[in-house]
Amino acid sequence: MATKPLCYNPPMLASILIAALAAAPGGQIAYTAGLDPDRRQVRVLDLASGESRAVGPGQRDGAPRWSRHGLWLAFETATPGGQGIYLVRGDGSSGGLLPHASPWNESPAWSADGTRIAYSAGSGPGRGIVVVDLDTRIETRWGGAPTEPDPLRPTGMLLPAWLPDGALQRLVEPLGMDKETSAKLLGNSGETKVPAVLAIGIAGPPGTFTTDIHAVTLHGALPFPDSILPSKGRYEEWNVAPSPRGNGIAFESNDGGDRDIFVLGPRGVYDISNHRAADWNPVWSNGGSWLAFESLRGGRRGIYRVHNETDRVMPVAASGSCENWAPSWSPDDSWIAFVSDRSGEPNLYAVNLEDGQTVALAAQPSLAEFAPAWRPSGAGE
């Protein structure tokens, strides 16, 4: 007996087709394709022509991330001894693995100027943040010199995210740094814009691990103090995302009992999603006014957006009969691409935020598609 596809709804599918004829998003989207994780491959979809080309090696390729100007993609891929960071041009014309000392590397993040990539390297207590200068291809371990093991210090660093230039200096006062601590983090070079990333540090003695947000530079690492977080105590923070304007930091926290999206900004720290259901995966719009996120508030995983200043929450792609996840903003913030299983397989879709029309983007509907990343505008090959 044939299985009825999830979210099967003829009027809905007709509206998708009408939307596709009436409105068409432009540009290119990188994504991963393949139901088998071991053979998943990074591809790039041209939205004008509908053509998709393979650019990754297809060996457990991970979520692709564009450089600021859209010239390059970085993502994880399998290596004979573990996992490395793969760098490739958007047209697939050149690329290869970055040199790496550790066999395990994950979560690449581009600096704002596109000249460096940070990622988490190593495993267990030895996991830390490594930065590669793309001109020299030399790895540098950030976070300061290694110290003696301490049960209260981070045992590993995950998920780096670059702060905009100068943003760390604006955080110095809220972080409560004295001169000695500031020197450890900012160095003694007198720089006014010290490069920095935010990362999630796993801390605490065995059996009581928690995750805290850390500011990380070449010189040192510093956890965000309880005094500037939602409330004092041992909560888990995850998936930190600095605003492109440098005026806010979004993160997930289980403060309050379930996962919510919080923003640290000029008006302090506040719960911007504020719902009894779990909310996670904050993604800033390119203009920095909105956050897209995933939530279970509709009963199943859906996508919502919230305005950074008004806290107004609006549904983007939510249904009680199918799953929607992995939002990615178009360069002009007028569309959001996402993954949905509404046709029975995970495929790519995009929704127009002005009129709510949804367009199916699946280049190969029978091949599962994940992790969309919309190419920044102004890209050239």
The other form holds:
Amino acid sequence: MATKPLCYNPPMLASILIAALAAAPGGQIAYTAGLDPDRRQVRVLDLASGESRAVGPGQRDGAPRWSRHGLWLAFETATPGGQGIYLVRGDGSSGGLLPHASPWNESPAWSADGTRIAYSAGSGPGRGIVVVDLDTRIETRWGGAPTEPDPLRPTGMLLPAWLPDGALQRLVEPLGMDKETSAKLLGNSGETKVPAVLAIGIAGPPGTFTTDIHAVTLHGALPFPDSILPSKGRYEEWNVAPSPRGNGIAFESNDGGDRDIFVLGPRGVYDISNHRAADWNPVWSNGGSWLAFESLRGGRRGIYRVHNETDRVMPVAASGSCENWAPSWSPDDSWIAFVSDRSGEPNLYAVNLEDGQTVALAAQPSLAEFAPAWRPSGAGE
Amino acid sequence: MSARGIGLAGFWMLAATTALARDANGLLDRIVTPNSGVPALALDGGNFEAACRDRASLALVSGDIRVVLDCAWRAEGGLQKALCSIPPGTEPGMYALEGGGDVNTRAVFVYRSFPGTYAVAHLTDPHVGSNAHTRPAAAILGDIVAHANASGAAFVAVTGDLTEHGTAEEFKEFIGAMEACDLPSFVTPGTNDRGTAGDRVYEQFFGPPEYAFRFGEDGYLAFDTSRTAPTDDLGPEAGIIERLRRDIKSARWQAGLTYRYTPAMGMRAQLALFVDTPLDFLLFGSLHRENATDEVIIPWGHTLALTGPAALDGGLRYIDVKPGRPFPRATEIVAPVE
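Now the other one: the form predicted in complex with the partner chain, given that the block above is the form predicted on its own.
Then the entire complex follows, led off by the chain already shown.
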């Protein structure tokens, strides 16, 4: 498959591309718009009509995340005393803030069945993972309660990402958990599919902070052991991303010096992006075969993809003269939407992975656009 | 040539051709960078990069001296960028950059060589426009600038809260006070400089707040802490910081300039600056006092965080940069405030 350099397309080619884009399943992209961070607003772009509709309150709205079937959006937004999670239908027809116990809430993540949202709540050392049941709107703090002083207990839990059903049980052996340890996570309920998220825990006394991936359930939180990384030593992990197909867990680590993308999968743990330039922000394709990620390997921030089985890396949107970031896969994995500042302001673009052609999506080019999230194609929840 | 030697030669005292830089309101016009808050430092026979809104013939100007530059242009990010070659033999000193009818004073400093040991005048929180003291903040700043001029320091770092309210009038007054500075002066914005959120007044006077420069063997990276928090991984800043961090990775000392460190700043920026390849030291502001050597400012890695008194209170602090380690001197109060 040839990958062509990024370029502006002649009008006729652009119209053909846009038609192909609009025909792609899930023909809507949610994103945030606005140069002023305090007024940044979540909007939804309809690819067929080119029309963009505001659906967020426009109060420092964060990156939107679609529910699995593409009916709802969740994102953080500013509140009078902090930041809350805002829930809205993709058509903007109804929405509102979730009720929160803590004034500070961020990084919402949908459960696969769309019935729960996990997020990081609190500030400072008290920041932990909270899960809200969307039927009852009741928040539950996950991670269990500390039973004794533990200097290694995380002082903050960030960036939750749901594990597919049953995936936690499959991690028991690779993570070297004994029966007692696994009981802390799985509880004694005898459930065979304990819901779980992965999150980043910040641990250590001031001056020696470190970050580790933690498995978090209602019952407890346990760090991934250092031994899962290829090298001995203490490294900082970030941005953990379980594959939607359950065939791997991607994460960033500075094991080896520069930041790289690692995958914990059937082959063990391996550095899948492996480059002396920094690589970060792994995003699985919906089919679980590819990971898109950002990298400085081309000299500027660019988007690349790597095949999960062959480790083959291919450029997606990389240029020596502009920054490209924030990849989002189309539902059929044939396109990737992203942000580029090639025109001077950050705007949305999409690249066709078959022919490498790029099309500008900007609904309002004068408005800065960020954080595209391609709507999944699926039945309603 | 040492920084003091340059000062004794009096070359820095050469005035630019025009006292009124930028446009009539003091805003950046055709030439965005370098400017008086983000100058270019280059060897004669070396080069520097200029970012302009339109292409133009560029020249260095100082008094009667006019050096036409050979520029290789390219379009990038909505701007026209020029790699400007300085002819060998160009006299060392401070120059204005002129092009297409626009002039940025104190924009380019030409050197014969860079010293391996030098001092940075760390001047922070001048709060121009403040009524905290009887004397106007700009007058206090003027005294501090005079002290820095006489100190033999290599350059001045002004780490935030240049102004009290972030208005165009205050930025213009700040720039006016700094015009007396014979040394290169690098600025970063603070929270007070942001005025009404999103209005980009700072950028209209100094351009993007994220930039890197080298002084001889050493590399410095300026950033705006507040821009890393809400836009972490959302906007371009995190990627720009990653790139700038890489650009100074080979430097002897790798330092940061910003108005403050906070654990709440974006994690992507923290990973790039303090975790994966920690900066050696960070000059910051906001505290309005000298920090204790055992005060844990940055909870990651081993970046030494250094700050000093507010210029608004008449003080500054010099940092000796030399092989071995950067050495902060004691705070000096050099300007009366009443």
